[in-house]
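One chain is shown next in structure tokens, namely the form predicted together with the named molecule.
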Amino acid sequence: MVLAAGLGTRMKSRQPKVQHELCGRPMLAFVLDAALEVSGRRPLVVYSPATAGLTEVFADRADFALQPEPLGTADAVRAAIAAAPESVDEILVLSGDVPLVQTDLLAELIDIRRARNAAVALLAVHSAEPEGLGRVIRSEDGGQVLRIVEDKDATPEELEIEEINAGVYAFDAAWLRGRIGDVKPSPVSGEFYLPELVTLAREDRRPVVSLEVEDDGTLAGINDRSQLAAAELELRMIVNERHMLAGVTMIDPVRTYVDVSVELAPDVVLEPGVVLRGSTKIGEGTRIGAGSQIIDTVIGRDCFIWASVLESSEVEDEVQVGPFSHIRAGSSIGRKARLGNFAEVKASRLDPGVQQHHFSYIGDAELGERTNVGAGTITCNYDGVRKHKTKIGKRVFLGSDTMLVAPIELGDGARTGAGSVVTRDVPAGMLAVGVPARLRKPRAEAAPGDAPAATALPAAGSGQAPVEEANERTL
């Protein structure tokens, strides 16, 4: 049973608390995973009208029980217990806001409850920062757990106690069914506290056992955004450690932000400030330079991505991007392509060897192999109403500041002059110059039988207009 009906007021959020993310995954998802792994059963999530959104988001992974009003953790269990099948003789209760709880600890907790046939087994944490949490009150000899006192109900002496209740319990189900209705509200807060069951178990002379652990950060409950950040840091170090041991270099792992879902090959290098999100995968030997953000993007081997943003795209091997480029959703960048500074690509395919070096926009386009995009080139893909496609062949040379007014097609080996505004298709091997551009045969190809593809191209990346263009201008 996973408690997730609380309002989470301390988060000061529109969103249910347990839907806030740690390294790209909602807190509740971690708890559901742990619950399923340790019990082999579909978890039962307790929700309230305020957290009803959860029933949709997690519909495929849990069953749900409604707590009509969040009157406290004991009330949550009382509201949900009827939904637990009669055949269940043991109930593990987890808090939706304790997301990093480790399954081996849960398994151990279950074992110690069974061994003593205890009514309640709980996880007790030695914590140097017990503020805000329930304190474990023990017998003089320290052996017995007598009761749990909530922070807001505690006396100054009780507040000194540095052993806290983690909010994770294993119960004898039959006993719990019989007693959950007997919890009285706290005279201080009016809430029904689940840890009150410790007191009831002692009244019934049933054993209460505790599994005592040191505070390693994984049992910290998340009530506010500061605790959210602390838990994320904890998880970040776990995730990054795993990648480093698998062969990934991180210059500064504390400042490297990798979602739990990301896959990294050996010899990937991540510089400081890199953010890798969602379904991102990065191939062997690729270096991601400082400040890059990569979202749901698959990148091949031996690439260098530098201070750039890539979203929902694919990048083949040996590509260089940046600094300061933006590859937007639906793009595919071919092998050995070069992009940036300041290149923007949207929903386009760039074939291998394309060069797009300086401040340019390519949208809804296809660019053939080894085409060169001159500085300042723009696909004018939007006419204010609709988006149109641009199709560019192989080894095309686009002069600096070319405007390609889509829909438009440029054949293999075509060229455009600097500053041209191309409004009509350019056949293979032809040159387009001027505003609006007019077609010319490049001089180099004037000789009969000279194939367009045989035309020597200026050095890639220069973004300079071909010589012919200058001649046209003077004419």
Ligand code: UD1
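Requested next: the structure of the form predicted alone (the form predicted together with the named molecule having been shown above).
The next block holds one chain only.
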């Protein structure tokens, strides 16, 4: 059972506390993972009307029980028991706001309860900062747990105790079903506290056992944005260490931000300020330069990405991107392509060897192998109503400041002159120049000593007879 009905008012947020993310995942997702791994069963999440959105977000990960009014942890468990199968003979209770809880601790807690046939087993933490948390009250010899007292109900002497209740329990299910209704409300807050079951178990002369651990931060609950940031830092260091031990170089791990879902091959190098999010995968030998952000993108081997943003795209091997490039969603960059300063690509395919270097925009387009995109080139893909495609063949040369007004197609080996506005298709091997652009055959490359090539003949519409040999027309 995972308790997630609390309002989380200290987060000062429109969304439930347990939906706030750590390294790219909602904190509740980590708790559900731990619950499933240790129990082998689909977790049961307790929610309230204020956290009803959880039932949609985690519908494929958990079952749910409604706590109509959040009246405390015991009231939440009472609601969950009503929804739990009768066949269950052991219940593990977790808090949805403790995302770093470790499964080995949970397994050990369950083993201790079974070994002693205890009614209750709980995790007890020795903390130097126990403020706001329930204190563990023990017998004079320190061996037995007598009761748990909440911070707001504790006496000044009890507040001096540094052993706290982590809010993680294993219960004998049959005993819990019989006793959960006997929990009385707190005289101070009016809430029903789950730790009151410790007192009830002792009244029944049933063992209450504890697993005592030192405070390493993994059992800390998250109640506000400051604690969320602390947990994020703790988890980020765990994630980064795992990657570094697997062969990834992080020049400054403290300033490297990698989501838990990211996959990195050996010999990847991450410079300071890199942010890797979502389903990103990066191949062996690739270097991600300082300031780059990569989201849901697959990058191949031996690439160099420098101070650029890549999102929901695919980059093949030996590609160079940046600085200050932007590869937007739906793009595919072929092997050994080069994208330079302020190059933007959106929903386009650049085949191997394409060069797109300076201040250019390629959108809704296909570019063939070894095409060169001149500085300032733009695909005019949007007419104010619809997006249109641009198709560019192999070894095309686009002169600086070319505007390609889609829909349009340029054949293999076509060329455009600097500043051209191309509004219609350009056949293979032809040159388009002017505003609007006209077609002509490109000049032959003269050998040394040859006479200069002839210039193009007049365009159609000039009043002269059309010359078929010139193959020239207004576009």
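Here, rigid core means the biggest group of C-alpha atoms that superpose within 1.5 Å across both forms. Positions refer to the first chain, counted from 1. Computed from a predicted model, the values in this text were never measured in an experiment.
After superposition on the rigid core, the Cα atom of Thr199 is displaced by 2 Å or more between the two forms.
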